[in-house]
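A single chain comes next, written as structure tokens; it is the form predicted alone.
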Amino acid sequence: MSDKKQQVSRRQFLNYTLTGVGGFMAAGMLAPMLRMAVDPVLKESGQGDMANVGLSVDDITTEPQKVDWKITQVDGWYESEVNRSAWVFKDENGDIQAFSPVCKHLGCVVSWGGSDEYPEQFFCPCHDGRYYKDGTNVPGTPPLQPLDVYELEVRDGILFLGDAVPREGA
């Protein structure tokens, strides 16, 4: 190297300083925007979580029974308790079935045996919608789709339900 020291002029010093300060300011403005764009991708989804509905598998019969439970729902920074319901029973094969009580026609609530004329069907009182016990809609009635089915899991003899999933077919 040479013995000669290289001097930084005032103009170069100001240029370097302003470029550095401008870079920090730009980074300070862009960092929140970048985080806002990337954060939802990295955040763990709460969907698919199973909730204990407080029902023992031994208590489930072939007769549909309405089960109510609460889940914690987080919307941004607001956390709330949300009520959920399902019709739960064992089918002819002994498999547990859990149907959403929401009618697929207009979103009213269906009930088991809610009609004197059709005691062995799910009945929607809003527009006389009907569903067979397996959750499929009765042809010629307003609902055009079968009842949604809850994801279910049995842990230590207790029923856990997840999200309601739409089914295909009529």
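Residue numbers count along the first chain shown, from 1. All figures in this text were calculated on a predicted structure; none of them were measured in a lab. Just so we're on the same page, rigid core means the largest C-alpha set that superposes within 1.5 Å between forms. First, how it differs from the form predicted in complex with its partner chain.
In a rigid-core overlay of the protein, Leu14 has its C-alpha displaced by at least 2 Å between the two forms.
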Given for the second form:
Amino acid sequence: MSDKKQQVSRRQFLNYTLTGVGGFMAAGMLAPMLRMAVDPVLKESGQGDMANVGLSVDDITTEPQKVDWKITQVDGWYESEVNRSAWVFKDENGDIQAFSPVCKHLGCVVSWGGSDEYPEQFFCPCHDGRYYKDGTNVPGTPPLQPLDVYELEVRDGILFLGDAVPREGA
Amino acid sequence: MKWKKTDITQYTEAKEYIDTVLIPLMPFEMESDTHLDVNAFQYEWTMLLVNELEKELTGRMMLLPPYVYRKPIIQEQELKRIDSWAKEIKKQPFNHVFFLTLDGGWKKHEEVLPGTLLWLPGMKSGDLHSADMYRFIRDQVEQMSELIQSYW
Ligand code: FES
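The structure above corresponds to the form predicted alone; please give the structure of the form predicted in complex with its partner chain next.
To see the whole picture, the full complex is given below, headed by that same chain.
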């Protein structure tokens, strides 16, 4: 009588539940991996996109000017708006240049003509780092690499900038 | 440099370059709803400001966690406490200590403060995410940045 009632033994019950829980856990771990493999949207996560920086190509002169824009960045826990900026100008060949203002020494913000002694250079106020107009670091100052260069694109006469990419050291 | 692990690791490797600290001074009072409101708003504002400032000068300046204190009065006691903070900071090779606040109450204690006071008059309310406010804060940041540089 009692045998019939107890169709599921304690051991069986435990086995079932453990398999169940294990299955769930495995699924939980595998699902995001699978998703990353198949879902190309996830790989992008907003980066690598070109952003309209609100500057018309006609307004770009040979004098570097600072442009600021915002992008949405997924940063670990949350999505946030990040401010980006660049020094933009036309070089002697008429090509547009867009440099990251982040000093390659320890990351302060450099400015064009920031030092009265060197009006034709980018200057970092933190440890007097300097860069020539083409972005290469001035030897003998703390930075050891040239300023990063933004990926750029012109669409309908408007400047679009992407990510800042490091250059080879000088 | 920010008060987070990756930045601090970088700091310990390049101490000779980072000789400045920035500490936001934040009042804390919960007595009336208006105070609460203003407090929270100014906290947000100050954090925005110091974060932007940190970004400009990250290679030479470390942004420390906020120094929080009770209002309304800045007493003897408080001055002692802030002094002990400064002593703690000096255990590392920092040469410049800056306190940034929107609270004018510190102004009259400026001389006895163990560092340089950057006091900015702030608004009591507003939309921190509006374009006008953004420009206003950017402006404050630029001026503060220049001021700090003038001490270097
Ligand atoms: S951070 Fe620019 S020179 Fe050191």
